[in-house]
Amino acid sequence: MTLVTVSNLDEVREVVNDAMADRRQVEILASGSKRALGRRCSYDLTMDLSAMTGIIDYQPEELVITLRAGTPMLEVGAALAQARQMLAFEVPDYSHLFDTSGSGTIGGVVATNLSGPRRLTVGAARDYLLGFEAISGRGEAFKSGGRVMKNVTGYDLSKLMTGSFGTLAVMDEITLKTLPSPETSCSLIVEAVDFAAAVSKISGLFATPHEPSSAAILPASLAKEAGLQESSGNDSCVIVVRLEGIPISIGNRLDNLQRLAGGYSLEAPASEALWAKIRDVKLFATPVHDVWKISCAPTDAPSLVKKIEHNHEINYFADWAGGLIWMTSDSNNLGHDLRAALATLSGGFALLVRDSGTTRHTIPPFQPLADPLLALHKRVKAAFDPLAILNAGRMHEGI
């Protein structure tokens, strides 16, 4: 396969125009940290964006940063940390799941819409993308948004491009909103008799005015592996609720939540280490089995897990107050049963994140789309990339 390295959007446009003329398909790549996420796209050449790197403009006082698409996340994190700021959607690092080095680039984060535990309360990556410049699969330059948030009429291309996995256009000069980092944090650890009770208890805690920022649920066995105190029963679960802010506020909120729910607290270093394990799915680093990411209504999550446990030996934990379930098993049929179970509930999707063998050859990694939604995706693809030049088939067959 041919590898072409580009350093700016003019060179990207040349590659795309040549590919259209020769009817060749192009894989878009920077660090390659997320190459194993989703389907293997069809391509005749690889366009390497790793030279499109660097911070173009960062104004901490304006809470805005503009970066080249190939800028490594380590560089982004260091610049933000120096100004005591952060990307609020808490970018996860799945390198240990994919056996890759490095945590990827900002372009890859935006292209995949990766968002961590704080998404529950602050939103996803797409909610912080202010603007970008890009080359479409037509070889046309376009841009969207700017460096401020404002209400406009017309298409919200930032929302459309985020999570499109490079199937619509090649982005650069990505502008994101930043937020101040919390001064400190802690976690409240509370036991629940089972998964359903944990979901209910979290709902009650989030109904208070004490502003938790994240909530996860770990079954007893997994909680022990994570270094938490042992639970009292095999079906019991451990609730992890994160509080962030200034010390005096956290102390007051923690006291109030403990009066309601009991439990004990983890101070900042231990709390941050635990949330890193949850965010990056480090709890499933080994053994190397398939790992599925399931999104559903929190109230449906306990029923879904019970259905799956009837036929499979699984490990699982939940983030986003139960709305996101991470599940692993050595069964190649897990995905089929997950999607069948979701179909009986109020909705949701199951995404194959790590394929330990050949699972992606027997089941689509992305949740198949209903016919009307698939038709809409095809129309959008045709509008931006009519010859299917860019990352063809990365998300769904034929798109």
Second form
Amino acid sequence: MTLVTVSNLDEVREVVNDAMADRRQVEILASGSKRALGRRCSYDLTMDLSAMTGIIDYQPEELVITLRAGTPMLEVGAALAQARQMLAFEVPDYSHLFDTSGSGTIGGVVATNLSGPRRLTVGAARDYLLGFEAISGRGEAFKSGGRVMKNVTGYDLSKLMTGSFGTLAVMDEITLKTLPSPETSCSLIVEAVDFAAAVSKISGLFATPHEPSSAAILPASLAKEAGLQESSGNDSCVIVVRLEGIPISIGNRLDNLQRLAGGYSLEAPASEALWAKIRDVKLFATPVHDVWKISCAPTDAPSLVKKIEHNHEINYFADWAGGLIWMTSDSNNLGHDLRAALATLSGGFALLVRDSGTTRHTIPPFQPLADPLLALHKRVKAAFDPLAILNAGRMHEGI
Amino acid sequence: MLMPVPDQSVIDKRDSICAKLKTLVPADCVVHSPESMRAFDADALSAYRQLPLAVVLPETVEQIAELMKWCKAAGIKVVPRGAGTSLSGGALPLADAVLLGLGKFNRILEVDYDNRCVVAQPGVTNLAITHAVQAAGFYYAPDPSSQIACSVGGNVAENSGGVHCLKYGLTTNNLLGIEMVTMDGEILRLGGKHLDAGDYDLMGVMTGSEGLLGVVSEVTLRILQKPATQRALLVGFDDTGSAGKAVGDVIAAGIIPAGMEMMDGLAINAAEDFANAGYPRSAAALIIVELDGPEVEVNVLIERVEAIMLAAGASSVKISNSEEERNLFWAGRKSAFPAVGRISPDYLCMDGTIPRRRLPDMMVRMSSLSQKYGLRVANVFHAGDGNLHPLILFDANQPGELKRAEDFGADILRSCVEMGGVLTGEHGVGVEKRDLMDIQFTEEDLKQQQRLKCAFDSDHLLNPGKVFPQLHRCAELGRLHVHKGKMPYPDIPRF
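Same protein, different form: I have the form predicted alone, so give me the form predicted together with the partner chain.
First the chain shown before, then all remaining chains and molecules of the complex.
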């Protein structure tokens, strides 16, 4: 396989134009930290964007940053931290699951629409992409959005590009909305008799004006490994609720929530360390098995887990108030059963994140799309990449 | 504004088309007498009026699907309409198009407090969502100023904002799922009560697509718990430059207010005449900052914001100490448009966005344009996010003034783009800004957007004549230019 390093969009266009003429399929890659996500396809050519780095413009008081696609997240994080700002959706680092190192690039983060625990309350990567420039699979330069926060001019292609896994166009000059980092944070740790009780307790806490920013649920065994107080019953769970803001506010909200739910608190350092583990899925010690990411309505999560536990030996924990479940198991057919169970509930999806062997040959890593949605996806793909040159097949067959 | 030339052959078949429509929906759901269609001849951009071919008010999603299927097969255009409050002409009828009104889709289907969402039909008003959940302490965050009348389906089509979107986002950030009907008559469900479906974000791209990609037939909206406390500051400045800088200083200090609004001298006085809100009449600029959250937090942040404002040179600062006072601060701002309507026979409301730091430059530019065109302009800004609402005052009864006002507006929007901003922050392109799109976008940018349109609506039947200045046939847009003499579609040589 050929590797081509590109340093700007003009060079990207040349590579795409050549690939169109030769009908060659191109893999788009920067650091490769998320290369294991999605379907495994073979490509004629790998286009390496990791030389396209740098912050083009950062105006903290405008809450806007414009970056080259291959800028490493470490560099992005450092620049933002200096201005006490952040990407509020919390960029996760899945290198632990993929046995890779490095937290990737901003281009990869946008292309995969990966978000962390705060996604529950502040939105996903897709909510923070304001604009971009790109080369389509037609070898044409186009831009969408802008460098301002409020903009409804033309179709919101930023949404479409986020999470499209590089299958539509190659992006550069990515503009994101930033937000001030919270001054401090803490967590409230509360026990619940089981998963269902935990979800319902969290619903109660969110029905108050005390503004939790995230909420996770750890089964007793994982809670114990994470160094949290040991739970009492077999089915018991530990709820972790995060509060962020200025110190006086957090103290006040913590008191109020504790009055409602009991439990004890974790101060900032321990709380931050725990949320980093939740965000990066490091609560699973050393994953040797497949890891699935399931998104569903929070109140569906307990019955989903119960159904699955009936037939499979699993390890799991939940984020997003129950709406995101991380599940690992060496059991066969877990993916099939997850998707079947989701279909009986109010919807959702199961994504194979870590494939410890050859699971993706037996089940599509992305949840299959029903016609006519699949047909529409194909038409959208063709609108940007009619010869299926860019990362073709990464998400679904032909897409 | 030129609209696509109506297809006379369609208009000639109007009677038979109406008869057919009555077989697709109950007969009383088809409105076709000119008198009764009059109510639908414009949206809130009322300078443009047009009677549609017929108005159809379906009652079920299946009826919408059947209607769309038939229109597609018959080559009949469709213009979707929610409550008709678009400020950019997004729901302007076409003489040869069926106007598809969603007014009968007016039910809230489910309130789900445990998952913090509401499932509603698209014709429900924005404010009705909050009314349905406020007893439990919840509300729906996007609050466009038309919220008492505008529909949530229309909010999705326009990606509506409001004064609180600085902190809480636009419609797109508060939408969890939709059901939609395509021009092919297919019913699709996108998103739901879960987050981030892991496919192409078609819901994201439907949001703000101004009725060109599909018809929204159901929405799932995120609801939030009401903040415990809301307090506001009313800050006067003697010059707009310092006021603009103060807005940036607040954000640079790590504070994201729930809303941060600004008005210039003309708008301040018009609003004060109208609402008696206690605004400083001599100030060149007025900033309203609203903070919300737990009481202890708001009280601390109010002090911080006050200090920032004084350091930036504020000439007056008032802080609300009661809900009554806070509402009074807002009363002037919220009545700014009707207040300006009192001092001028007519006005045009513009809607560009600029990077906030360019605000002083923009004020200078606007006052020179005001002199050039001989028309006054009153400025109301969503200062926190750089979204401008200049109100250009004119008298439509004076020959040539409307044209002058429109040219003035176009120059303002040109300036927005030139300063690194965009044509529209929240009102949409519609017909109003359609012909200005090429200021912001290259031909290639616009063609790529239209290719997406073709993926949803290959015959350009859905809301044509809006958003895009030029319509290209999908076959033409799909042509590929491949170099090296190896072109699979050898239409035009690239080199």
